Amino acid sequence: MRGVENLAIAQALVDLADLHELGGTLPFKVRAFRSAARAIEGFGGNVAELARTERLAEVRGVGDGVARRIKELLETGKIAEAEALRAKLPPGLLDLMNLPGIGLKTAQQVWQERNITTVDELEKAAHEGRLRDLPRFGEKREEKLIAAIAAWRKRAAAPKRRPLAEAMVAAEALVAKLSVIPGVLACDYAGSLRRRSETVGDLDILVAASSEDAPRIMDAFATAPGVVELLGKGDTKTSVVLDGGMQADLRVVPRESWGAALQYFTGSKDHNVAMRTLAVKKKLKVSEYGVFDDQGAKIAGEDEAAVYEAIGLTWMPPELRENRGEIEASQKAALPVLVELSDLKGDLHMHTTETDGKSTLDDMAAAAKAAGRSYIAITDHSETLTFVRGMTRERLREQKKKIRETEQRQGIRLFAGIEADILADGTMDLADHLGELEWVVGSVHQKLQMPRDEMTKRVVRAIESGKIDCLGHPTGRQLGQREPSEMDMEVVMAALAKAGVAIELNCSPLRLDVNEHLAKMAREAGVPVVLSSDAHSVRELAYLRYGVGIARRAWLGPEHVLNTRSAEQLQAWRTERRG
């Protein structure tokens, strides 16, 4: 819980920095806000333990006064200031700040020359034309933030799902909470997040327990934390709003039927339908209480495995379970092999205090070590993003210089890399200079939604180019923020596997780029996929994890995965492809 506590603290901070800004605070409050919320969200330890023992001071940027408020945090749930400036601000306002687009900087704008403060008032004068004459605005602005409008409206009108990086956490919370109540034999969670959605609905947890133990569980359940309201409560079954909005159902089944329920619920529906089509011709039938034959009689229920045994098939992981060609593979004996996290043996896309990262060199170095990489590339931006301080030539020569140095201090390999930006003409930032680095992440950051044709052209002349080893976040997504760019993506697998580039699969849960349908195509055309935290810090490392989830779904083996190969050999492919 270390993490999202931290996290939980930072964006506390970062919150108070909004509200103070848009109240015409005095700059330097608001920089010290957020220079300690960046700390903190960077920070390897546990923020909440030291301010309980009196050690906040340990964290760079948190002084007393930001030690102050987040002990008020961690003590009232609030920080009162932030209260009083939230009640003084027109209520739409913060909705209107969040929009995909806006920002505080153009929220502040169009509430101090506008008085418009809600997305509903904005799309109105946007349409009226009533936005092009204020700086930065323009009427091409204008249709943007129309189409942005529209594309925010649909998703809150969709069904509400979630990042797999949120229910995970959420999840195995919950499980550590209930594996350790007396009389719970098994728990586990199911459903789509079991098989790696990339976003998950509602979460299904499962418990294997005696139906005199039930009642404790359920009530353990029901004042879990994080828990805000109790939508049902039975013997067999409990339903709870967390607090960030997700619904969690717990089912707890007798032991002799753990198999069949984690089976069952885990899905997808379109598996099982397929999976008792087929017991059906075999006389069989199967529900999520186990597998009975045509007499009724039990054969097969407490374990996953037997349960797919029973019918003819081999066990599968979760992650092939959508009826894609899994139970053929399965009568088979086919099915393929996938890439696991400890497959991977280094991680090519991250970020330090360099640029916009949060984490210094050395410690991505040793928390990537710790973590059981045995390389990784440092690939800070490149000098086109001077909003993140983008690395000048100067500055990247200097940086190779201290990423030797690191290197024998850490014990680890290290890369001098960097993501350099794909400019909207196809030619690479810095390209002079891209030849001195060991590792090149091409990446398209600015004018994301060029026309389809004029995207794929701009991506492609930079695979071309011969400056880049990987393709990196290729569509630009964020998961329910940011459409993907559009761009023709067959042509430009055929030229990553013409000119021997790899493809990044983007592990950060906000990305999750490629997904796996585009993962697969690159299987299929024979282009490596680079798995990469695109860590900002020692805690983002960690993302690795929900990228495997997302190769898997795409029947990727560590034989499609270029970072499962040692330092050495990647230094022979790099050297083999650039001739």
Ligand SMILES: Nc1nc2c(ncn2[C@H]2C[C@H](O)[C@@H](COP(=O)(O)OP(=O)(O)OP(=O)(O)O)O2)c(=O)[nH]1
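Computed from a predicted model, the values in this text were never measured in an experiment. Numbering follows the first chain given and starts at 1. Only the largest set of C-alpha atoms that superpose within 1.5 Å between the two forms is called the rigid core. First, how it differs from the form predicted together with the named molecule.
- With a cut-off of 2 Å and the rigid core superposed, Gly92 has a Cα displacement that reaches or exceeds the cut-off between the two forms.
- After superposition on the rigid core, the Cα atom of Arg395 is displaced by less than 2 Å between the two forms.
- If you fit the rigid core between the two forms, you'll see the Cα of Gln449 move by less than 2 angstroms.
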Given for the second form:
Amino acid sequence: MRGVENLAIAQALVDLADLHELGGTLPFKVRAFRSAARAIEGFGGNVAELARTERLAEVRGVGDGVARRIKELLETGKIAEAEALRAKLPPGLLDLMNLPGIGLKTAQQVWQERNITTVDELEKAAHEGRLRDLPRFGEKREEKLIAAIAAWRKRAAAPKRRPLAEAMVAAEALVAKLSVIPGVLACDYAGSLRRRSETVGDLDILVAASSEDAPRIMDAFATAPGVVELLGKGDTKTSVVLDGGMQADLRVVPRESWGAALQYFTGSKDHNVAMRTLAVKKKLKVSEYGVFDDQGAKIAGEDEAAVYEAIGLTWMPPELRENRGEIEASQKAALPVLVELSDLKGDLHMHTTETDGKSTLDDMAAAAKAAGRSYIAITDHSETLTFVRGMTRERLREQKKKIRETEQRQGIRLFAGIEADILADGTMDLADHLGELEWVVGSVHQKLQMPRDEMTKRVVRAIESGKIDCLGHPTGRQLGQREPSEMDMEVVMAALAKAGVAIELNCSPLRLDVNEHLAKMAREAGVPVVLSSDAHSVRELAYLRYGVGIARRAWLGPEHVLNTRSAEQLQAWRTERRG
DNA sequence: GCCGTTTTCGGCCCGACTGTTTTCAGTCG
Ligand SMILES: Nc1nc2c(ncn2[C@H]2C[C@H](O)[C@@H](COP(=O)(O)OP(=O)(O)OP(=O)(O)O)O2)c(=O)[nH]1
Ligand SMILES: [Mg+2]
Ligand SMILES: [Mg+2]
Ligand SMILES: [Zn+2]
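Same protein, different form: I have the form predicted on its own, so give me the form predicted together with the named molecule.
Below is the whole assembly, all chains and molecules, this chain first.
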């Protein structure tokens, strides 16, 4: 329920902002509500839990005022202030405002001048040509409006944000295509994808080119295969809808603005606003074209790091650019060194054809070695998962022999491990056999929807069993498909820390479990994080890259990630804990 | 409403695209 609950709170704040805007409230107050809504939406933890413990103001952008309104919403199911504003307005007006291309002014205009308050009425009026005589309206706007409403209806059903991996694959293909167009001097993706958000709203692509070449490049983009709709095209910017339903924005800037444009287009919006505000205080102006002094002279622009340095900051990894303290850290020269893919020496969760994997032990070992891993753990499912032919004691002993033989032959350290089920009562499947194994991931696969207290007890019991090395995909969430299990993560983290058990950041694209917020909690609790692919085929060994992005967003350095250590160090860590 | 080594008061980013505009407002990123 957590994701849903946070989203519902964020939506209530967006509505509150809209209602205030319609009611004529000061624009900066409206902006504050919208900013708080973004902060809540991007907050990976349990907002309701924060509210209970009076810690809402820890979220940047949420102060006492918004905290009070959130608590009211959670306690009573509504915000009285919003309801009072709503009562003064016709129902439907908010929907109207949220149509693409329609904002405050137009909604007010059609309401007051034409008595239109719903999307249906607006569509009808446009069809009948009853809008064209309004100020700043015309036939063309009527046509556009009809198309926009149709598109909005169609897209209302489709999921809006896409998982990071899906967006990355699509963006890399697009960048590859654009890069070979003559005149393209540089091309990369920016936006939430470059920041490695777990979900991505659209693709933001940046190109450096001369202004003479720009129109031809944008034409190529607008007519590329896979583009189903052109949303807009100007001198420097083109927006399209791709066949998967995702929107893509292309921005073309001169080479001398590449760094500033990359900075701008990478965001986040709140990071941009914060750093630009800082620049203003230093009598500087930052835009996508560069940094300019009070005489209008350009002092940076071609290089992204130089843009930050020009306003007294240092370059910072895109994953940190969320206005969650990175600007202050940069000012104090206290930015963390973040973990990188190349730091990962091993991969401690994967499956083979013994259970539900598609590749053999041999192939997995060879592929992992080729990918630069110096060790891996083979962790097939345990006996209770009969539908994937979970491993029995006998088969595990057989597999261990094969692992030893393969290890010799392939020249990569292999740990004979298991992904053992945490049963409903918190005991471990194959409990009496786990001591024979060299790496034990403990995971919940069945009965994911227990009451919060029961689930917490169940997981804590498994952690305290002394039989597991790492808690696998701790919340069980799957993006867009399954909400995280309810449990008290504070209690779970404390149990992990006490027992010396690691926590997994499962890098499988739809899992990314734990998420960035829980990964941060783990770091603060001193619980080592393991980045694992949970690969079910050789191809999926590459999933680690997605989890690295999430780990970096959680401000994790190599020292916080267990599988940055060598096989020997890992074994030492394990023995030390087992005492 | 939020926030803070220039502020607990007084600020709060900046530019592109569209349609209708004869100089710009509205919306969006
Ligand atoms: N300075 C400034 N930059 C903005 C603003 N809105 C958006 N940007 C920049 C930062 C964003 O990361 C970038 C791309 O905009 P998007 O709307 O695509 O946002 P983003 O990619 O961050 O998130 P998304 O996953 O697409 O919802 O443009 C703004 O109001 N001001
Ligand atoms: Mg985007
Ligand atoms: Mg965008
Ligand atoms: Zn699993």
